[in-house]
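As a starting point, one isolated chain is supplied in structure tokens, in the form predicted alone.
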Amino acid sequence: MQDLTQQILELVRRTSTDLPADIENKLRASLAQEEPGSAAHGALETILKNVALARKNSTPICQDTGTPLFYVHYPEGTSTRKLRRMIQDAVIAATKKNYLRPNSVDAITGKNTGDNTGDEHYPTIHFEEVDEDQPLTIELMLKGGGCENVGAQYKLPNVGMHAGRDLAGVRKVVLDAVYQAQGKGCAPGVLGIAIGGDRGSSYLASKETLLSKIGDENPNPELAAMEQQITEEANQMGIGPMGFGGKTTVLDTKIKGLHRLPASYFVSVSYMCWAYRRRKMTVQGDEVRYD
């Protein structure tokens, strides 16, 4: 198996320093909707200047370079043990080159490893096997602590919010999560929502929805309509960029439904800040492509 450490390092660099076009375009469209001279307009202008400087200088878009979340689809017969080592080595190299801050802190002792390694969960790597003739794909998301902190999980029914076990109830609790987040999640953000599953699979699926591009259409028409409704209603709250007020609180909403036990009805909301850092590399033979 070829050594892909340097290629994965490049994936980390691009993810940390170069915001994807779909996100930048959405931010620019949002800027045009805000009142010139307003705090919201100024915040978005500053964000976009920062995006351009980070790309030009190959420096992190945000000082919080986030938790590295890798999603690896590997062809049958590939060694996941070797892939894990390559990813870990690439993360260590990226930390030395300052594409990543040394963020990995032991929860018990408080000790920082200094190189973004830790137990088997840091960096976080999800593996899924595909057919032998399929390419190797590695997707990376860097999820900052601020937006992670305002994520939420609800159990329906929720009597206090009059939210039942239906999509109307889901809408109520998701909008509550947006309201509770205010500016602490570094708005404008993107909502990744999972309905169903158990507590663990629901949170995992809510983050997986964030791997798709802004504007990608949900194949379920009912969920697609709900995504649009939640985005529109969230933007009517007036929270605005960084909580300064304005028309842009949520850039997009993505929803996925999971099977569940009859006894449980979870709704998990993963909030992604404006620094929506995700990239993908595809390896087919000797060819490596970055998206």
Contents of the next structure:
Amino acid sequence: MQDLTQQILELVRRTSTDLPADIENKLRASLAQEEPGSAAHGALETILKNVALARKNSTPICQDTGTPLFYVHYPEGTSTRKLRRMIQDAVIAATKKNYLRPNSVDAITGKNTGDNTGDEHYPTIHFEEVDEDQPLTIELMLKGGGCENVGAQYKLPNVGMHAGRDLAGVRKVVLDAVYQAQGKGCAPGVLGIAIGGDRGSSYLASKETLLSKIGDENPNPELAAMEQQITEEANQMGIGPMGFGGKTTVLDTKIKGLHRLPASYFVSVSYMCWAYRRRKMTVQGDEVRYD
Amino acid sequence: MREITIPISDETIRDLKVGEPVLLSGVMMTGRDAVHKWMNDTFIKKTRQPVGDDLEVYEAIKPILDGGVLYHCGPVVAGVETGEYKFVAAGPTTSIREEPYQADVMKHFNLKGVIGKGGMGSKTLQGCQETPAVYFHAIGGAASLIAQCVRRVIAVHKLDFGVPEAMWVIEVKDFPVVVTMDANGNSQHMVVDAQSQKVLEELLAKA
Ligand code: SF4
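For the form predicted together with its partner chain instead of the form predicted alone, what are the coordinates?
Starting with the chain above, the whole complex follows.
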């Protein structure tokens, strides 16, 4: 198979330095809703200037370049072992070029590996096989520590919040997560929510929802309505960009339902900061396309 | 927008109110976990003896911090090998980690402000009133833009703490921040928290 290290390095560069259009447009629309001269307005203005500058200079949008999360769909017959090696090499090269900050710290010794490699979970790579005639796609999401720290997992029922094992209960705990996060996940953010699963699969799925674009319609109309309701209600709390107060706290909400054990009902909330870095590359034959 | 030049007078500081956006210009210094601990242990609580260049560095930073500003930031700096330093990315880091030290550091050095993100606690708020000083909130993640505001790296102390943990003396121009804790006992973080909690309770009561 062809060596894709350089092409994956380019994927990392784009992800770290060039914020996707759907997010930038949403930030711009939010700016228009905030009071000119307010702290919220100023924060969004600064954010948008920063986005433009990072793109122009090809420098990281945020200095915390986060955990690199790769999602790979590979055609039947591809060596995932080789793909993993290429991804790791690309990550090492991207760290040398300052597209990524050295972020991988051994939890036991406290030592930073210096090149963003670590163990089989760092960088995180998810593999999924597709048919032989399908293209190879690699999606990358960079998820910063500040927003990861405000993520939350709830177990329903939650007596304190009178939250039962239904969508009404889900709504309550998600709103609580937004309140708890305040501006600390670098609001405005996007909520990725998974309902069901076990603790592990639930968190995984909550992150996967963040691969879809802002404004992508949820195929389940009931969940689509709930996404909109949560976004609106979260914004009523007035936390605002950076927690300065204001109308823009949550840019969008994404929900996915999973299967669960009868005994468990988990709700996992992954919070993605405004520096919502995700990009995708598609390899078909010799051609590589980036979105 | 209000423009403020460092060093800052007590009158200016007392006049600042939470929620107010400000553009800062002048000379400031970065400092995060290692610096706060070093200041505290060596010169404030004096639990360790000064060693090596400790006293020299202390004398060098005193005039910068007197009436000055300390920035919670672990920058990405180019030119570390050559000594021709240039800030590449310089967003704020989470301030609350310095809560145990901040008020004492403010008072000891007569700081007029600290810059960071996420806000700080009641001990620092008290320190802001006593010093007086304010907490400036920078825009989390705006690393490129803030690096662009850094016009010049004047000096670096304790580079052996590591690049992000060292004390970088920098000259900035029009660094955008918002006052979120003022010298009159007000904290925007507490206000927003209380307001949003009220709305949350209403929403939770609704069905
Ligand atoms: S939460 Fe996001 S924007 Fe904020 S510092 Fe972390 S990566 Fe950057």
